[in-house]
Each structure stands twice: as structure tokens, then as C-alpha cells.
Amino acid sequence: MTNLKAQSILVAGGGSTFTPGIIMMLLDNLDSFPIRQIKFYDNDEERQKIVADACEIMLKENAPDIKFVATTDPEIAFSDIDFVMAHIRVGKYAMREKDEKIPLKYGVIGQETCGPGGIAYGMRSIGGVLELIDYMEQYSPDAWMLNYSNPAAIVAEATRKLRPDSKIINICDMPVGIEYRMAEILGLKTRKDFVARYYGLNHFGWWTDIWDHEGNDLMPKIREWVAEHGYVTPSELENGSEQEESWMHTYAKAKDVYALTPDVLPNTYLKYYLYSQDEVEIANPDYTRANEVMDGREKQVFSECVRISKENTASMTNLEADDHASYIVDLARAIAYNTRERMLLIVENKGAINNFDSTAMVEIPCIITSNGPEPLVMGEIPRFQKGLMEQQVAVEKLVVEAWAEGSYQKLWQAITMSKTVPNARVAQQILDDLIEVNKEYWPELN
């Protein structure tokens, strides 16, 4: 794999807690994805500097030839770039906390990407991602944006509708994370030891088939396991888990989600739509997932970055390359070198699911070429999944229309239509509270 053209990468969201893990993952893959330059871009200079100083030390110690730049200047950031890896969070965790806590006041699940919280976050994210696309097209028109900024479903619909010709690919690591669990359940080394078929929307889908490379059907074994344990792995059952309690509940709850459609395997996020009252019941309205992250990963990552900078070495770091994030390298490599990797991406349906809205942004397997994704045909889907997906696609489309038109009415309709919300009155109460706290982030609604 020598003689590959070295790439220039921009990480948009340089101050993210996920950025050090992505740098470590890129360093782990330099043999198959060589890099000549890494840039960080963020609109929060102070936050980015903490992460960038530590990452610069990592690069000097492991790959001193890679040029490194951290900037808040779009022209410096986006010039001479092959790939933009975008993971921005408009409003940061402080706004995520509001997304989660406001719906809970009304007995509605507060979640980062699902229901009213996801809609609020989507209304903040659309403008931020469109701005990144515009900078990329201005300064590096041949570059590709690999976007894993949440909520990916709403962002994907916004880019389809408002930047239809942009070179952006929307991707999510949640199916990847679940597939790692499936591999462990099956006793395989990695998720790359099997081939999967999956259809749905982002955070809203189902696996229909899983085979090994010899063509053996692996679904019966996983279905038997999930029916009893959800996606809790054998080692977690035996030895416990270092995962946060909220995640372990999510993996275990997959058992109940699976029971409703036992012929397919569900994405864990479906629990928020199919068992929303259960989720409200166990939620702590004073201490949500955002608080967990701020008190956990955020503190841990930032204090470790400060320590690395102080000691001027990353040799003893407890930061880890994010295994799940390796799919980002797979995607960039496939585009850069035409490897025809098969991956789950969020793409315009255009008949891939032939009994579903052709303009819906669906999550399905694609073959990746240097021209971008070639979606694989999934055929017809069952009435139950189709009905759920149509309702959820309508929510996503209404949110994007509300953002583009500044329409209060459409955003009220979007929240009312979410399966997590009981009625239009509650939807309006939640909306009015969300408008109040999002004034500096949302377009004005009339």
C-alpha cells in the first residue's frame, strides 16, 4: 500500500472530546491512509487550543512529518483540503442539557437525537453544517465532507434539500458499535468478519441479514442471544462492564425492542420511540445524559489533554483510539483510493427501498467509490417498519422546512408528529420553552 497519495485532513470541531481519539485512530492507519497535513477548525479558540496542543504533541511523537495547524480562520482551515471530517456540536453540552431536560418537564423523553431534544439540536445544527459546506466549496471545491455531526438524520435531510450538489456524506457510528457487539456475541474477531443488510433511517433501523464470508447465516445465533440478553455481550454478562449504566440499560433494552419485530435486529435508539414512557420513568430530570458526559468523558479528556501539554509527552496517555471511529478512515480511504468498501451510509433513497419515499434520507449499505456512494437495493420493506419510518421522515422534513421558512407552525407539527410526544398541546408547550432557550441559535420563527 505504499505510493498512495498522502491526504490533507481538516477536523471541523477541533475542540470536541472525540477529536483526540480520531487523531489516534488516524495515526493507527497511516500505512493504508497516509496523511501529509492535519488541520483543526473550531469557533471556540480556547476549547480547541486545549485539545490541539495535546494532539500536536501526539503527532510530533508518532508522525513528525505530518504538518499540523489549528485555527479559527475558515480560509486557513479549508484551503488545500482533501477531506473535512465534521463533528460539530452547536451550543455544546450546555444546550444538550436543555434539549434533554425541557421535554422531561412535560413527561416526554429528553434525548440528544430523538424526539423534541433531537429536533431542537437539529435546528441548531443545520446552519452550522451548511456553513462548513459553503467554506469547503469556496476554498477546496474538490474536497469531500464526511459528516458525523448529530442529529445526522435532520442534517442529512437539510443538506439534501438546501445543498443538493454538495460533496457531503452523512454517516453514523451507532450501527458500527452494535456490529462490534454482534461480532463478540458470535465469537468473531471483528465486525468485518461478516456482511450485513440493514435498512431504516438514522437511529431508526433494522438488520435483516448477517452472513459470514463463507455464506453461513449468522442471524439465528444473534437473534437467540438478543431475545434473552439484548446487545449485552457475553464478557459483560460474565465480568460486568466499564460502560456507563445508561448505556448498559440501552443495550439490555434491545431485548424488548427486538420482541416486537423478532424477524429482524433493531437499532438501540428505537427504544425511545417504541418504549418512550419506560424511558421517561427511569430518567432523572435533574441529571441527564448531558450531565453524565460533562462530568465523565469531557472532564477526563480535557484534564488528560492538559496533562499531556504540561508534561510535553503523550507516551503514557490513557486516551484511546476510538475503534468505532475506524469506519471514518474506511470511508475516506474508499473515496481516496477507490477501494469499493461496503458501508452503511445515510443517502437519498431514490428507489433503493422501492415502497418508500424516494426523497427520504435512508440508512442502507452502499459501495463506496471515488465518485461517492453507490446505494444497494433493499427491495420492499414490511408495513410496520414502513409506517414508523414514514412518520419519522415526515418529522425530519418538517423540521428542515421550519428552519428554511422560519415556520413556527411546521416546527409545532414536527414535534407533534414525533412518536415520543403524546399530543399537540404538550408539543406546543415544549416548543415554546425550546424557543426561549435557543434564541441565539435558531432562525426566528413566525
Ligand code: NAD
Given for the second form:
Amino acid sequence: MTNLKAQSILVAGGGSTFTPGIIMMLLDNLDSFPIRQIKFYDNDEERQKIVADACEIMLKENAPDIKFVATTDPEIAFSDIDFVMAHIRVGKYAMREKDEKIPLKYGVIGQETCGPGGIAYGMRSIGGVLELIDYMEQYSPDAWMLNYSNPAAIVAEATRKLRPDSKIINICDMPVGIEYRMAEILGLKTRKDFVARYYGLNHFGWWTDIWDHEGNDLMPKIREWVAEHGYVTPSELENGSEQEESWMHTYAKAKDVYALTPDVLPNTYLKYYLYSQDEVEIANPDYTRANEVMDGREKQVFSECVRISKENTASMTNLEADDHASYIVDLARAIAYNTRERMLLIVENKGAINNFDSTAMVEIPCIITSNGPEPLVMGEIPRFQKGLMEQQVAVEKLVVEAWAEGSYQKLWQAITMSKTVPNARVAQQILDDLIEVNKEYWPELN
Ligand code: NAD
Ligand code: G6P
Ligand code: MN
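Now that we've seen the form predicted on its own, could you pull up the form predicted in complex with this ligand?
Expanding to the full complex; the earlier chain stays at the top.
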């Protein structure tokens, strides 16, 4: 496959904890996805430099012909680019911590992408991601942006409404991660050994079918397992897991989420909506997931990057490329070379779920072509799922309207409508606290 056109990639949010994994995955895939240039862009020069210095060493050791630049200058970053792989966190972990702790003060779940925390994060992310799109269109108008930046549901709605013609595709790695677990439960080597049918919103969906490549129905076996163990895998049951306890709780809790809709398999994030109270009860309001990540993944990635730079070699690194990285590389390859791979993406419904709002951003399987995704028809969905999705999509649309119009009223309605929030009074208390701490990031609300 040496005649494939070599690509130029920009990682936006170069200082992300996920950047080294993506670079390692790109290096692992050079035969099917050749690269001539990699650039990093971030608005925090110091943070990005730590990651960039280590990644530059990885590139030198494995593919010295790839040109590498790390910059905070948009023109240098976005010029001569084929793909922008975006994963920014506007406000960084310091603001994530506030998103999670403020709702908990009022007995409401504190989560990165769900409930009031996700709404607050959305109000920060929209402007950041739109700015990236505008740079891309100014300096590399033919490029595609593949966006992981959260909250992906709200970001996707904002880009649909405010940049309708832009070449941006919003993605999530949660279904992929769960599908790897399903493969383990089935005793298969990889999730690519089966084909899945799935519908919903981002962090809010269900698998309806899983077939192997011979067309055999694998659902009965997975359902039987999930009914008893959630998405905890057989080997985790036997030997324990390296995963943090909070994630293991999420995989186990999928059992309770599944019980409500036993004909389909749920996304783990539904626990925040369907068992909000249980989640509040186990939360520590003084030490949330943001603290866990700052003490865990962030420390580990950054100290390893510093070590690589100091020793001037990455040959012994414990950093890993995982399914998060493989998904975005698969997507870029599919667009670059028109592979027509089938992948789950967040796209405008346009009738794919035929009894649901045609302008909603839904997560459904698509065939990936060089011209972008071709969504597959998912048909009619049941009343329970449809009702939940209608409420949640209204929340997401209200947030984007609130951002665009600077509307306090609409943001209050959005928080009130979230299934995680008990009533309008609590919604307003949370909103007023969130406004206070987000002054630097949110548009002014009137
Ligand atoms: P991180 O804080 O380590 O990295 C984010 C980087 O973005 C930081 O270096 C920060 O300086 C930079 N940044 C912030 N605002 C910016 C702006 N306006 N312009 C340029 N750079 C900016 O965060 P992380 O935990 O590595 O996650 C990165 C992002 O990826 C988050 O949004 C996270 O939610 C998202 N993510 C999404 C999925 C998914 O399923 N969609 C999966 C994993 C991570
Ligand atoms: C899952 C979700 C992402 C989320 C990520 C990291 O993969 O799909 O949207 O950002 O988990 O969560 P964490 O709490 O580990 O930062
Ligand atoms: Mn996600």
C-alpha cells in the first residue's frame, strides 16, 4: 500500500493526556495510513511542550522522516493540513472539578458530560471548538476535523446549527470501549469480529443487534452475561481489573441499566439518568472523578513524558495506544482512502431514526466515504427510549440556543429539563453558582 497519499495531521489540544496514545497509534499504522507531517496546537504552550517534547522523541526514533511542529500560532498550526484531530478541554481539569462539585452540593450528580456539569462544560466548549473550525477553514479549507472534544453531544449540536457546512465529524470512544468488552465476553479477539446496530444520542444509546460476520446472532449470549455481570468481563471477574474502581462500578452498574430494557444493551452513561440518586449517594463531594484523573491519568502521562525527554528515548515507555486512539485513526483512514468502513458517529438524524426529530444529532452506524459519513437507517425506536431521548435532545438544543442568544432563561430551562435535576429551584441554584465560576468562559447571559 505504498502508493497511498501521505497525510498531514494536526492534533488540536496537543497538551491532552490522550495525545501520546494517538501518536503511538499513528506510528503503528504508517503502512495503511502514511504520514508526512504532524503538528500540535494548544493554547497552553507550557503544557503542550511537555507532551510535544516526548512525542518528538517517539517520532525521531520510529519515523524520522515525519516533519514535526508544536505551536500556539493558529496560522502555523492549521496551514497545509489534511486532518485536525481535536480533543481540547476548555477550562481544563480545574473547571471540570467545579462542574462536578457544584451540582453535588445540591444533591445532583456531578459528571463531565451528563447533567448540569456537562451543560456547564458545553457552554465552555462550544466557543473553543468553533474557533478551531474557523482556523481550519481559513488555513486548510479542504481539511476534515475529527472531534473528540466533549461534551460531544452539545458540541455536535452547536456545529450542526452554527457551522452547518463545516467538515467536522464528532465521535465518542465509549461504544468502542464497550464493544471491546463484548468481544471479550464472547471470547472473540476483537470488536471487529462482529457488526453492531446501535441508536441513540451521544452517551445515551442502545445496541439492538450484534452479528458475527457469518450472520449469527450474538445478542443472546451477551445479554445473558450483562443481565448478571453488566460489562465486567470474565477475566476481570476472575482476576480483578487494572481499571480504576469508579470505572469498574460503571461497568457493573450496566446490569441495573440493562434490566430496564432487556431486549437491547445500554451505553454505560445511561446510569447517570436512570439511577441518578444511586450515583449521588456513592459520590464523594470533596473528591470527584476530576480529582481521580488529575491524581491518576494526568500525573502518569505527564511524568512519563518528562522521563522520556530526560532520558531522550521512548523505547521503554509504559504509555499505550488504546481503542480511543485506534478509533480516530480508523476514521481518518476511512475518509482519506474511501474504505467504506462501518463506524458509529454522531450525525444529524435526517430520518435515520424515523420517529425522531430529524434535526437531532444522533449516534448511529455510518458508512465512511471520502465525502463523509453515509448514515444507516435505524427505523423506528420504542416509546421508552424515544421519550428519554426527546427530553435529552431538548436539553442539548436549549444549551446551544442559550449560548448563541446569551439567554439565561434557556439555560435555566435546559438544566431544569435534565433528567438528573429534581426541579426548577435546584436548577436555578446550580445555574447561579455555575455562572459565578464560568465568567471567564461563558458568554454573558441576560
Ligand atoms: P486535557 O485537559 O489533558 O487536554 C486538553 C488540552 O486542550 C489541554 O492541553 C488544554 O490546554 C487544551 N485546550 C483547552 N482549551 C483550548 C483551546 N481553546 N484551544 C486549544 N487548546 C485548548 O484533557 P483530556 O482529559 O486529555 O481530554 C481532552 C478532551 O478529549 C476532553 O474534551 C475530553 O472530554 C475529550 N475526550 C472525549 C472522548 C469521547 O468519547 N468523545 C474520549 C476521551 C476524551
Ligand atoms: C469515555 C467517554 C469520554 C470520556 C472518557 C474519559 O471514554 O466516552 O467521553 O471523556 O471516558 O473519562 P475520564 O473520566 O476517564 O476522563
Ligand atoms: Mn464519549
